[in-house]
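For reference, the chain that follows is the form predicted alone, supplied as structure tokens.
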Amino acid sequence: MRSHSEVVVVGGGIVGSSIAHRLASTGVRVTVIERDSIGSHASGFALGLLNPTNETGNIEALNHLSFNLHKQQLDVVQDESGVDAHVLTMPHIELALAESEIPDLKVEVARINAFSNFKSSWLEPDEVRKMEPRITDNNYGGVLVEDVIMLDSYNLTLATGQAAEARGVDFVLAEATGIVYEKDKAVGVAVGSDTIACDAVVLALGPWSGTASLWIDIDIPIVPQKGEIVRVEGFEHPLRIHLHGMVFGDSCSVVEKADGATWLAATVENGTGFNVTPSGKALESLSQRGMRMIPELESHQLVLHTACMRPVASDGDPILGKVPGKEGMFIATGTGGKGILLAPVIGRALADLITTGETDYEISEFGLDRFS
């Protein structure tokens, strides 16, 4: 473990290594500390799609700047690691299920035709069926969007840890217990009994972030929101487009990605603290969801089931900038389910900030000192 770096970067999930990949891309010393393995948490187990189109709001225009510059850098990451993520271009298909949706879905069509790198039309009852005949045929139409991306968050994330690391950054199995200041100025990072000296920190401990508020004397309003994925038995002929739709009143995707298996997500359950257990209501939820959808569904086989914690703010954005009042300290959070699509310009606009003192990525609305 180096004695000194110039950044420490306290996380290594996707967020943390992207960071300190834009970092050392700059030419920075870096160290990130990591508690677990890379990827071992909600990075590892996201479902891994690209889809800017699906979210409107505050972040809408930071998720298209970040989707173009992933389509910039998955070449690049998976390159100098040698790992392959996985990554598919597919169709993307937002289900009417109820009648009641086609007015709102039909106005969705023209706003995402507004964003240059995607196109959007209306399909029919029988035009979605003619795409895809598994669908079933009580469905209302859909809105298409070409084309997404589909990867492996688990692959991509330890694509960008190795990748971070061929540039000279140095991954630390260890768990950060504090700051060490030098009046309000952050100078090292206590990791047990010893302190890796630096200039700045970054807090990009996802779910775990709170806990970090001592080390700040700000409160950081993150808490753990439990999401479960299950993954059936692939297709014998592929499936070869995302399809999403609201389902009982919830949310739920259909995808088989590279790894042959047919992804089934995602739940999103808040109040359970930090348990990973995955649940019977769950596995049943999902699957009732995803038959809706694809009846053909009821006959494949259970694959895997996971659970991880997002780390969810409490206005629902992320935080990212400069720490209030704490020279060198800088924090990025509260992605959400979002993680893995926001990582490359979240890696861009904190390394700007560490770097030149300020970027052209506008994030100042994400900062922590909304809160005060």
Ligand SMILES: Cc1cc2nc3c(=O)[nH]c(=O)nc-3n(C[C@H](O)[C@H](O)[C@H](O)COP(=O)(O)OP(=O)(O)OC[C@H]3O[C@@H](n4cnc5c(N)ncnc54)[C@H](O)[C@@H]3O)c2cc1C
Given for the second form:
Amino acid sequence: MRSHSEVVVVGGGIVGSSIAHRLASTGVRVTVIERDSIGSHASGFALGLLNPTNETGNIEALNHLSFNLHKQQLDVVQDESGVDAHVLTMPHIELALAESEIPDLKVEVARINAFSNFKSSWLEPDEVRKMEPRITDNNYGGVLVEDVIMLDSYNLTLATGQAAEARGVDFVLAEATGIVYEKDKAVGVAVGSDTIACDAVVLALGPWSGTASLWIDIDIPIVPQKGEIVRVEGFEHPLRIHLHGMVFGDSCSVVEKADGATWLAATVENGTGFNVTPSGKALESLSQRGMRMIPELESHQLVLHTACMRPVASDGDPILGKVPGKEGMFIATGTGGKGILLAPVIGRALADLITTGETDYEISEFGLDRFS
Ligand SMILES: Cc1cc2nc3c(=O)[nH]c(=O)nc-3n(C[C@H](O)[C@H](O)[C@H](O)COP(=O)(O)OP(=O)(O)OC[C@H]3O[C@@H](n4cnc5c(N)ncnc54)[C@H](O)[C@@H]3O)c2cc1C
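Other form of same protein, the form predicted together with the ligand, not the form predicted alone:
Next comes the full complex, this chain leading.
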């Protein structure tokens, strides 16, 4: 463990690893402190979908910027690390499972086509089945979006971490327990009885970000949101489509990934605290949702059932930028269900802020100061 780094990043999920990689790419000496292991929480168990077209609102522009950055740097981090992130490009179908969904979904086609790098069209029910005959005939059509990306989020996090390491980042497997200040300037991170001296600290603790409230004397309004995913196998031919729909009022993705398993994702459960025990209720619910879209899934065998936690802010938006009132303190969290997608833009924006004090990426509305 180094006794001094210019920047210490607390948290070795996709967010902390991306910031470290970007900082190291610009020549900054960085230490990442990770309590468990790289990508051992949500970053390692996410679905791995990169689709910036499925969300509107104030985060939409960052989603698209980050998608484009992924396209530029996926090869870079895989080459630098030698880790294959199992990147697949595939079509996405947003399936209408009720007639009442048709008008709103048809509006989506024009909205998505406004982005120059995405093509979208409306598929009638028979066209849906022509693209993929295993999809239920009890469908009302769907929105086709060409070329979304599906990858292995654990491998991507590992690739990003190892690429950062190859650029000189020091990874320390330990728990950060506090910040050392001189007046209101961060000068170190406490790790048990040791201190790593530094000029700047990034808090990237994911769903545990709230515990750092005590370190900065400001409430960080982040809670864990439980999400479960079921993996099954049994298809004779690969299902190379990311199929998504609203089933019984709940969101459901069905996709066969590079590991050969079909992933049914994901539940959204609030108020469970840090409990990540997979539940029978989620298994039943995800199976039912999947079978509504692809009836043949009924005969498939369970391979793996996982649960992890999204870091969610009280207003649902990310928390990115400087910590108010504390010199040299930065925060990056609250990425909810989009952290894998957002990681590259967060990496760049935070690295800019730390090294130059400003960034061209429009993150000002996501500051921690919005809660004060
Ligand atoms: C079921 C599910 C599906 C998802 N699917 C997608 C998807 O398809 N696409 C997408 O873009 N996003 C998806 N997400 C969201 C994405 O996984 C998260 O937004 C992202 O992983 C959060 O990354 P993070 O680095 O902030 O947090 P984490 O991955 O939780 O990492 C935080 C790290 O901080 C460490 N830590 C905490 N406290 C300390 C401490 N005191 N000292 C040292 N280390 C500490 C933890 O051990 C942990 O490793 C999904 C999430 C879930 C739950």
